[in-house]
Amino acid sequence: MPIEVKNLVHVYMPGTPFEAHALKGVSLAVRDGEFVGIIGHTGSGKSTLISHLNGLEKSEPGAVFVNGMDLGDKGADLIAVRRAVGLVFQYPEYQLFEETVAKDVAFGPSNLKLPAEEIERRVSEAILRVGLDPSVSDKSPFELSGGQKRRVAIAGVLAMQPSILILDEPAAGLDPAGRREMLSLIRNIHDSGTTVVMVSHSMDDVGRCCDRLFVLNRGEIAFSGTPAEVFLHDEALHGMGLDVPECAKLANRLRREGFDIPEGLFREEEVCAAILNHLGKGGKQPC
Amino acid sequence: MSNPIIEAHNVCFQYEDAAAPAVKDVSLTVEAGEFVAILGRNGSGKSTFAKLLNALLLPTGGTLRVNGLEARTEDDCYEVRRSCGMVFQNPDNQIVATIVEEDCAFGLENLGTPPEEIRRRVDEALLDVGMAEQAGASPSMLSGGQKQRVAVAGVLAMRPRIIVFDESTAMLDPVGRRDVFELARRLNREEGITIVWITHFMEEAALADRLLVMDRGRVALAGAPREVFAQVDRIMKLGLDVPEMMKLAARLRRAGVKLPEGIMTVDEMAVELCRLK
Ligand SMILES: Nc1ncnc2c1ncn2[C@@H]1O[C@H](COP(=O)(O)OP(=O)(O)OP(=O)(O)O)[C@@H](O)[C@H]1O
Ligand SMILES: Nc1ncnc2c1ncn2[C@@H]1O[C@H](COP(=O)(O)OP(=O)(O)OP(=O)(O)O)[C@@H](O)[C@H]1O
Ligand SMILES: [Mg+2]
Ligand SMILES: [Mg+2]
């Protein structure tokens, strides 16, 4: 199992008037090769949760296992864990600091004490993989657009060749074209065998990309399941600051208006097919 | 009857050392009480234009009049900033105090507003954005989304005539996003505050009175959301998208369902489909 979280607790500033119980006993498991989504209202604990997944934060009580290794163990090899788990923070472009793109991407692998050729190979491969033109390598990251900077930050994480990639709102702030490209990049990375965990506020995006969702509410897991299973709880989700994808909203609305539309549909093509079916045009032309 | 509150004539802005202007020959008018959304790909000049409206930057060419005033002196700039409030993309850049309610009071205190008036407006604004419970909390304890709501409250407390929201919902959860958007619409409708709403969410843009699409510093497209989104190829070439319901409508039409043009929202789609039921 790539990731196993057991009864994870996180309290910020314990014992002060500002004490905040960000995680109150969270348990979850991510299976090999899965694409998992984490959704939850602002302040629900998503960023706190993922900061535990590469040993950046420690939990007492509770435990986090990465590839079977208990991160709380005194002897845990945290270097191996950071190699296995690639963490892309919220707005990672603010953390670019090197004078060239290539140097920024090389920062992680350089710390692995790899031979220079290997580092170079990984850097140029990662830059290509995120869809950047190799000619940007020698540019300053600060000359790039927001979407390009985001890709540089992701390339830096990919250059570590993680087997698990965790992204905190990777498409936030990108224009719609940038968002589409970013999601297709992440899907490609997943398709090539990487386990992916993505935090997002976009129900449409997690619906499109994820095999399974975990819903965080006030530091606890409220629901988990396939997107279709989770989106069934539209009213409960709404009460937790969340929503369902646009097409699911329409399907639910039409069902209330007496349309014969099965529950659990949220993809455009399946909602379209159900509407055509109801209108008696189902056989005419498939969606 | 025309009552322009923002008048831009060939407005240009070039950052120091930049190879090209970030805003180029922008001419447009926003009527008092309008709700205008600005769209455009990353780097197209939206935030730069927003900062010009707020006199944080001054045009390097052309003329820009906001609430009847062209910012020429320092005093003008303060006056413009009072009448044109701004909520930024990144809340960390605008939170200054160590307690939420003090942060909201900051602008009013600078204006010398009486304490009881400050108290009333701050309480009301925090309630409006759903942060009343955290009035005494430290902003550093809040998550990104919560900070953003505090920033909105701080601007609301100033009661400006225009509020520019520069991607203020980008970090919020769906309900928070809708709450802030609805708040802006309510302020627009009930108090007549002019809203300039910069966003990458097409569903929000669909609900504006008018859209301006920027591309490489210029206004590339302008018009009612329905007219603008009807130009699907242009929209996609400009790095944007059309609302989900427009895509579904196109798909249904291809399959032979007779739907009128211009369906953009779930409500509109549901109403039309119920007619066919
Ligand atoms: N450094 C900190 N110090 C104190 N409290 C914190 C800190 N960071 C987060 N918190 C609190 O912990 C809780 C969880 O925050 P977290 O950032 O994990 O939420 P999130 O789900 O990632 O939110 P968002 O969607 O806004 O990014 C919130 O209540 C927040 O106020
Ligand atoms: N402080 C600055 N100094 C120099 N150039 C800048 C500065 N701020 C922005 N630019 C450049 O000006 C252009 C317009 O940027 P602006 O931030 O206005 O775009 P935007 O439309 O708001 O993009 P986004 O959707 O990413 O927020 C870009 O090419 C950008 O790189
Ligand atoms: Mg977060
Ligand atoms: Mg911007």
The other form holds:
Amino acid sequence: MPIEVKNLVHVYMPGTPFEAHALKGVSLAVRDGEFVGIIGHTGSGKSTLISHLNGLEKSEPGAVFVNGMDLGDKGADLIAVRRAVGLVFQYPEYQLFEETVAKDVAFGPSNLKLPAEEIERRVSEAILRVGLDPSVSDKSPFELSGGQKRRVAIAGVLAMQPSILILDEPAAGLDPAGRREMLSLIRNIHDSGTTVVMVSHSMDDVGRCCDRLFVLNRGEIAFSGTPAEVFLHDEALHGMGLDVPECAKLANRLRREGFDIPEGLFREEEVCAAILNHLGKGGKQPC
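Cool, the form predicted together with the partner chain is there; where's the form predicted alone?
The following holds one chain only.
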């Protein structure tokens, strides 16, 4: 397993009046090549959880394994872990600082003391991989649009050639077109063989992209499964401050009203086909 989390607990400011339990015995596993979504309301523990996955945070009790390595061991090679696990924080464009795009993307590989030719190759490949024109290499990142800046920040992580990519709300703040382009980019990265973990509060986004979901609520995993399995719990999710895709909501409601609609549908084309099939069989008309 690329990532295994076992009974992870994290408490902020323990022993003080401000003590807060961010994670309460969380266990999960991410399989090689998967696209996994971690969803939950603000304060549910999503960002705290992913900060443990490359050793930025350490907690006891509990354990985190990356490619079989226990990150809690004193001899754990955290440099190797952070090469394997690329972490893209929310609004990563705010972390750009170099005078050119190429220098910003090269920052991580340069710290690995790689040969200049290898750094140049990685930078060029990463810029192309995020869908930017090579001509941006010599531009200041601060001359670019917000979406382009975010792509530069992601390119800087990809230049480290991680086998696992973790993204915290990668489409946050983007307009609808930018959101679609960003999700398409991430799917392409996954399709190239990278294991992806994406944190989001958008059920539509995770429904379109992810193989499996973990729903966090108040520091615990409330539900896990495929998007179709998780979206069946629409009323419980609503109680956690979450929603499900509109088509899943419609399918679940019609089924509760007696319509012959299969469980687990959440895509528009699937729900439309199921309604037409129901009506074709002489089923009752929508109210």
